[in-house]
Every structure is written in C-alpha cells, then in structure tokens.
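A single chain, nothing else alongside it, follows as structure tokens in the form predicted on its own.
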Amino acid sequence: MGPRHRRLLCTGAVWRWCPWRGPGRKMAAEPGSVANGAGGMADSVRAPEEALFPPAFSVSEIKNKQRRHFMFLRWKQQRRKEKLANKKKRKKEREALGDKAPPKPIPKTIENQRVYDETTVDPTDEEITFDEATDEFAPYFNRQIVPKILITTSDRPRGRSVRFCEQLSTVIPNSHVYYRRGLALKRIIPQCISRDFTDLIVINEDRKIPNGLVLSHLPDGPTAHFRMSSVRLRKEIKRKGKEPTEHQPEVILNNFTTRLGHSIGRMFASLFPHDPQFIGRQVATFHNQRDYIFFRFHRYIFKSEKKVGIQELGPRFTLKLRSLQKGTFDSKFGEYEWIHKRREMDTSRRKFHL
C-alpha cells in the first residue's frame, strides 16, 4: 500500500478528516455518525458538536461545485451568527457599565484613513483669503454680477440629453437652453460673452447617454471637464416629489477641502444666485466623496416642529473631474492647471485630490 490518503467525510452535521480505509481496515463508528444508524442521526440532530469545521479547513478544497457553494453559505451563516452574538454581548456589557463604559471605537474607512494633502485649505490662511479676493469668481462673491447660465449640448443630441438639459435648467435659476446647430464652442463663447452670460454648460453624450459635462466660467475662465455617470431623470427616480418651483434654491457644498476642490466648489457656487428663497424649501447639494461629486436636488418636508424629511426632485448625476483648464475652452492651445492621470495618480486608494 502506498501512503495513506485523507478525505473529507460527512458524519451527520459534522465534517471530519478521516484516513482512507485500506484493505483490512475498518473505520470506527463515532457517536452521532451515519454508522450508528437512525439513533445516531437523531443524537446528531439533537446535540450537534460545537465545531462545524475542522481546524485549518478551507472550503476551496472541496471539488464538487454544489457542495462547495453549500458549505460556503453555511460558513457565512456561522460567521454572521458569531458576529451578532458578539455584538449583543458588547451591548450588554456597555449597559452594565453605564457611564463608565469606554467610548465606542471609530471604524476605519477610506475617508478617515485618507492620506494628508499638502494643499488642504485653511480658511484662516492669508494666502487663501488673498486668492479668493483676486480670482475669477471674486466679482460673483462680491455681488457685482448676477449669474446667467447658457446650457447647450453636443451636436445632434438625442432625446435623453435634451430632456436632461431641460430638467437641469429648472434646477439652476436664470439658465437658458440652446441647441448647438453645428456651431463650434470657440464661436459660441464670444456670443455668450457679448450677451452677458456668466457660465457655459455643455452636455456631451455617447450612444444616446449623457457622459460628459464641460463647465466654463465666462469671460476669463477657468474651464472644467467632468466625466458624467449615473444620470437619472425625474421619471426614473422612485418616490420623487412634484415639479420644482421657481424659487431660488439653497446650495450645499460638502467636502471640498483642497485648493483644487476649493476652486471647483466656488465654480459650482457661482452658478446659483446669492440669496436663496428659503420659502421654496429647495436645496441643491454637491457632495464630494473620494473625488466623485454627487449631485442631488431635494425639497424639505416639515413633518412637525422637530422632525423634518427630504424629498428628492431630480435629476441626479455623478461627476468625476478630468481636467481644469485656465481661461475659456481651448482644446488645442489651452493651458491646463490640473489633469487627471490614472496610472500616476490612482496608485493609492487613500489619496484624493478634491
């Protein structure tokens, strides 16, 4: 006989590693095993052993696909029960200690483990204050201009892009939708400046789906190019509210912490009028998380004096910054402040730029 082989045998509700029974060998029947007959099976069902899996056991060693999947689900169920039992145990201990209970540990997430960025904005920094007073958005924040937005599309837009532009114009006050009709952006921008438009928004599409957004601040720039994804129109949103009113919405800019993110946040803020009309209970949110900018448009629903809810109005979409260009749009001779380079910048999951 060669070396002894081992295999995984099912004995009731327990899996055990057992040596291969060679010639002249008999495997001893264990309590609760199949060899003990129906009584043994009943004992196994009534009193299963604590260890469901042998030590150093790997589900991937099971060759049968169905059996491997079954054992994996069983292993997940066992882990879930252990986790729930530990959670209940910790909760009882905290209730028993009362005020003397130690503070809850802060869970580790990608956000709170973020690599420190040297360009993080400090509002009290004199250099930041000087830059804000002299940049391209200073006339807007000094209330010298009133936002006036032009929204257009790529050449020959499809129905979905057209509907998205129309719904976006209801979110941004004092915005106007015009179709390209084959005009180049270099010809559109001078016409916008002559008609006192302060910003130009271009919605690009691919295969009938909006996939890009170009935002250019007029007349001196800058110009930002975003990749757009997860676009949902109003009719595609569940439990949506009624059509938005003409009230000027409140604007929330969340988590734009670096110098680059600060510039992008000021660019979004310059699209909306200064004084929101709170009576309309509408709010536009630009939330930055892991360099993805999530846009939501909600309405406050006051249920009582202490409780308030929100109702999404739509549309919704997600933006990812590709580049920030100085001046207005110029694809050939434009000077770029920042360009996203995937192979060089995405080496760490905990490194963010906005």
Second form
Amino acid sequence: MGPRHRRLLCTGAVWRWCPWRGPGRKMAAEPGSVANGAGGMADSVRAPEEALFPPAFSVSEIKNKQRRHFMFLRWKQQRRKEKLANKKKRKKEREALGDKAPPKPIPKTIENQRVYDETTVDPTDEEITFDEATDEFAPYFNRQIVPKILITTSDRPRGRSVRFCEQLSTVIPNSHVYYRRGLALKRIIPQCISRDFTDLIVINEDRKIPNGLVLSHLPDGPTAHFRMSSVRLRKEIKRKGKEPTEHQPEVILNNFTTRLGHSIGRMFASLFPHDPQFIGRQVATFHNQRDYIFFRFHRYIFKSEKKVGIQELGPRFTLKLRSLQKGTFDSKFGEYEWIHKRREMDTSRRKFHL
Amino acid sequence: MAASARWNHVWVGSETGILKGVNLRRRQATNYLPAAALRRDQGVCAMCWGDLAESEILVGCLDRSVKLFSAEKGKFTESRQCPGGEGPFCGLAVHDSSIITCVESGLLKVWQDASSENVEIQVGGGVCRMRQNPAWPLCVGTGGKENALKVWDLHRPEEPIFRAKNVRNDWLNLRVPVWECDLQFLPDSEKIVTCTGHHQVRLYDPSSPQRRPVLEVTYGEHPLTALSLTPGANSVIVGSSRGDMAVIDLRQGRLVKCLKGFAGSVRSIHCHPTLPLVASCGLDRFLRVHHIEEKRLVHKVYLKSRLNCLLLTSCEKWEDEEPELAAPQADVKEEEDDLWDVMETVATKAVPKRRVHPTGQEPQLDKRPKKQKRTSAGP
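For comparison with the form predicted on its own, produce the structure of the form predicted together with its partner chain.
Full complex below, order starting with the chain above.
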C-alpha cells in the first residue's frame, strides 16, 4: 500500500485512527513528504479538520475478525479496570468524609423514571371521588352486599387448573368451585346473578397450564381479562407454611395509582369480605409493578416489637391486564373501557397504565 | 366566566352528569354542573345545539330532563321534563323553538311550547339513534336494534317517508340481523349513511327505487358505535367499541385511513364542518382531536369521567382567535355581531353572495337574518 493510497484513507470527513498501524498523525504527515504541490495544498486545508474531528476509533470498524476480537477484549478489560478504579476512589472519598458524605444517588430504574400519566388519581379531586363512589363496586364498599364468588375453568380442565381453582377458593372466602360442564359464559352469568353471586372467576388453560383469568363483577360488570403466568401451586413452593385457615384474610393492594389501576384495585378488593379476621394472620397481596400484578398469600407473625416473620402459603401467580370491559362478559358486542393495544401503547418502556 | 364559556371549542357530556367545555387553545376544561351536586342519574345521553349561532346547547339527561345551557351566560337557564316511553334519550334535535326527542323504546315526540299539540310517533323499539336532517329540519331519521332505518317527515307522522329494507339473506340463506347504531344525512343529496353493530357501514339512497343499501362496507370485527361525515362529505369517520377509528370513502367504499390513539370504546365523533379536524370521546375518559389529512393526534384531554357525547363548534378561526377581544364588550348582541363578522370574512361560500349585493358594505344588522336563513338552508 503506497502513500497515495494512504492519503485516500485520510481524506474522509471523519478522521479515523488505525490502531494497528500506529497513531494516525504520522499517516497524515506522510503525504506532505511526497513532492506533490496539490498534496501539500490539501494538507493545509485538512489541518483544521483534524482539530474539528478528533480521532474517533471504533472497534467495530476493524475488518479483520481476529484482530477485532482481540481489540474488543482489550478494550473491555481496560474499561473494567477504569470502572473498578473509579469505584475504589469514590469509596475512599466517602470513607474520608465519614458522616459528612453526600447521600448516595438513587439508582435509575424504569419505574422511577416512569412517564407521567395524567390519569393518576388525585384523592382530593371531587369528580373522581364521586365517580368512584357511585361505580359498580359502590354497593360492596358501602357494605350493602357480601361477596360471593363462583370459580370455574375453561371447558375440560386438566390437573393443574383444577388444583389451582381449589387452592384459589381456599384463599378467597365464600367462593365456590363449579365444574364448567361445557356451558357458555353468557348462559352462566344470568344464573349466577339469580343466585346472588357477586363475582365470577374463569381460569383458562392451555395445554394443562393455566394462562388466563377472566374476572367479571356481577350483576352489571365490569369484566377484566388478564393474562396469567408463573402459576405456582402450594406443592411447588419451597418453605411454605401449613395449610391456610378459614379466617378472612387481609388484603394489600399496592401501586394501583391511575384511574384504570383504581378500577382494577377496587375489583380485587371486592373479592374479599370486609373486616378481616386478624387472628388468622393471613394476608393476600396484589402488588402491581410495571403493570404486572403479583399475587402472594402469606401468614405473618410478630416475633418481637421490631421483627416480623412471613411464611408463604400459596398459590402464587402473576397477572397482566389485557382488557377491561364495561358490562358483563361479551366478547363480541361488549364495549371496552380499556384494551391493551400492544402496537400503539407499548411505545415506551417507561409508560405504565396501572 | 361568561366570555370564556363562549370561546370553548368542544362541549362534552359525561356519564356523571357534567357538561364540560374545553378550550383547546388554552388547554383548559371547565365543568358546568346542572345542579349543585353531582348525580349519576343526570348523566348526559344526548346533546345538540340550541340555535344556529351555537350559543345555546340542549342537554338530554338520563332522568328525562332536557336542559338548556347558555354559552353566553355560562350556566343552565331552562329545564323541562320530557317523560313518556322507556329508556334513555337516543336523540335530541331542535326545530323553531320546539324540541324533538326520541327515547330507546321508540317514542319520538315533538315538544312545542303549547304542550297540547305535541306530535307523537312510535318508531319501533330498540332505537339506538335519532338524527335530524340538517338541510331539512322537519325530517328525522331513526334506526336501532332490529329496527331498520326509517326517515320521518314530522308534518306527516303516520307513515315514514322512507323505510329501509333488510339486505338479502346470506350465503346460508339466513336472515341478516339489523342493528343500526348511528346514522347521518349527507348534505346536497337525500342519501343517508349508517353504521351497524355488525361492523358494516351502509349508504341508503331514498331517491332511488332501491330500498336496500346502495353501498355496504365492513370495517373491523367490533360493533361500530359512532360516525360522522368529513367536511367534504365524500367520506365518513366511524368509531368502534374496541377503540378503532377509520375514515371510509363513500364513493368507492374503501378504507382510506385509520386514526389511532384510543384505549376504549368510542361513544361520539364530531367533524368540523370546514376544517380537517375530528373530535371524539368515549369510555376511556379522553377527548381526542385528530387532524384528518395528516392522521395526527392534535389534542388529547383527560376529562376524568366516562364521556357520552360531544359537540364541536363550527367556528373557523380555530387556533388564533383571541377571547380577550370579545371580553370587554358587555352587550351580548354586539358580541354575536362580531361572531358573524368573523364568519363572513372567512367563509368561502360567502364570496358569491357578496357579489349579488349591489353595495358591498352593508350595515351588519341588516345582514344578520339573511345569513341565518342561509345557514338554515344548509350548505
């Protein structure tokens, strides 16, 4: 490769440094030594450009694969070294400052960088308070009705779904498990209403794995459809406690902040009766994190004034809301209050709906 | 307060009984309550303009009261009960000082000031929507579940002037169910466009001998709940219960474009008569204004309650009008004159009219009634 060729390399707008050939400055100087007037002119023009574009080297531009790999490893090693040194330095500084050290910065997570949702409920807002106070769950929250829940499955459930239903009914007081018998949901719902059921839970399964949950509030909606995942039955949980008792559990609803989240939270709350029996020391948790709702069922004990122990009782599962429908279940003609449209809504990782 | 209520761009009726005025330029929404307290039984189920100047709004509530809201005063001025029939209002219209109401059970009534001469028409049960023909206010159309489209002349309430016929049986020779969800009259022709709960958009032409639809388009898989004609009346915008909104061409019967951004069912759509803007609201508690040509979401306003119906002003100086200019003028009439001035300078159709007049500069007060007549005749 002659000097002429090298000059061609250097004339690009972005000035590249070729590490395996030594520093680039030498190469830029070389064409000047060639007895060529035009080349000299070009050099004088190029000189300020060098200052504008400092040598930007990227390993990915190396064409030789072995070399690229080697350089990448070296670059990675170097970066790690720098990082560790930096960390050590900071630690030393903190120790030197002692108590006066500035507080540690809060780590960035996608939750605390959440895109602001304008539907976040302001508890002082009169209109929203009224809207919530008169919605479909108002009779439950005004203590006019006692929840009575029917749990059923998709048609012909297999082992895991059946056991899951049974375990779910031990968690939710006053719930009844019925075999579906191939009945249509639209025919089940009027029968439920006539028998004073307040909620209907349908577990869907796919190839023996429970994967969906329809929760319908009766008599006039709404209906929520969840995707269900990570179902662990009692048997599969390690360090579990003894079988749960028949006491009415406490309910914890975490992080349901938006207007939609509030509706969903109220829906879960209305599954459990008022006035938990604290003697049972059992608590059911619906924890929302990044739009995934985690369900856990625990027994707690106060070991001392400061320490508390918890013991999981199971089952555990994760829910993700797919749609909220106004009225009872009607997948064909029902009106959706909210439906998850993945293409349109999942544009930002930091946008959450619940 | 009075002036600010007048300059609202969109009026929205909510399920909790609140009339909301939204000023899009200032990005603020104001609540106007009919009573002192919120009541769910006063949920708004129908709305229409009370006069052609769009200074009054008629609001039909769930408890069968029709209230008159004055945009000038910024409050509810009158209220009257319209009992009879069952179910909520599914249409509200105004004609010379008389109110036309229609309820779900199919009782269409014309409420005149002298209550003795009320016209009553039984249009058949399960009505979903009643709409007035803007070009001919005495003509209304009704349609509903198992209740095919009918067009009524209020002077001759015995028989509908047009009764649609159901489409032919399908390929299994089964009857096709009828469910007209919304309808609208096309200006400059007798045609009527409807959307159905079985995701069809149909175009009827009463002037042709055919009583079946002359055009049928299907869109999506979910019931179409609302529709509105675009400014040129060449296409129609339909909204579905899943929150899809699409522009459908009425000449070829083709899907032109989809407008995105909805999370829940669309309850009401309203296009601006001249500008390429469309406002829509629904169960997801948002008011959205889209640009039709560019498919862009121009405004999105969270209004806290489920929204049932909306009205969009037809004023044309959309973004740049200055509410402060009108504020100092105390007299309401003068303000109205100002509005007419504004409308004249902008309207494209006003230009040939002006040429007809021998003197270009006429006193504005003389002109006013004439123009009202023109607008009542329809574009």
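What we label the rigid core is the largest C-alpha set whose atoms superpose within 1.5 Å from one form to the other. The structure presented is a predicted model; accordingly, all values stated were derived computationally and were not measured. Numbering follows the first chain given and starts at 1.
Fitting C-alpha atoms of each rigid part between these two forms shows the smaller part swung round by 23° relative to the larger. The rigid core superposition between these two forms gives a CA shift for residue 304 of 2.4 Å.
For residue 95, the Cα shift between these two forms is 5.0 Å when the rigid core is held fixed in the overlay. Superposed on the core, the two forms differ at residue 67, whose C-alpha moves 12.6 Å between these two forms.
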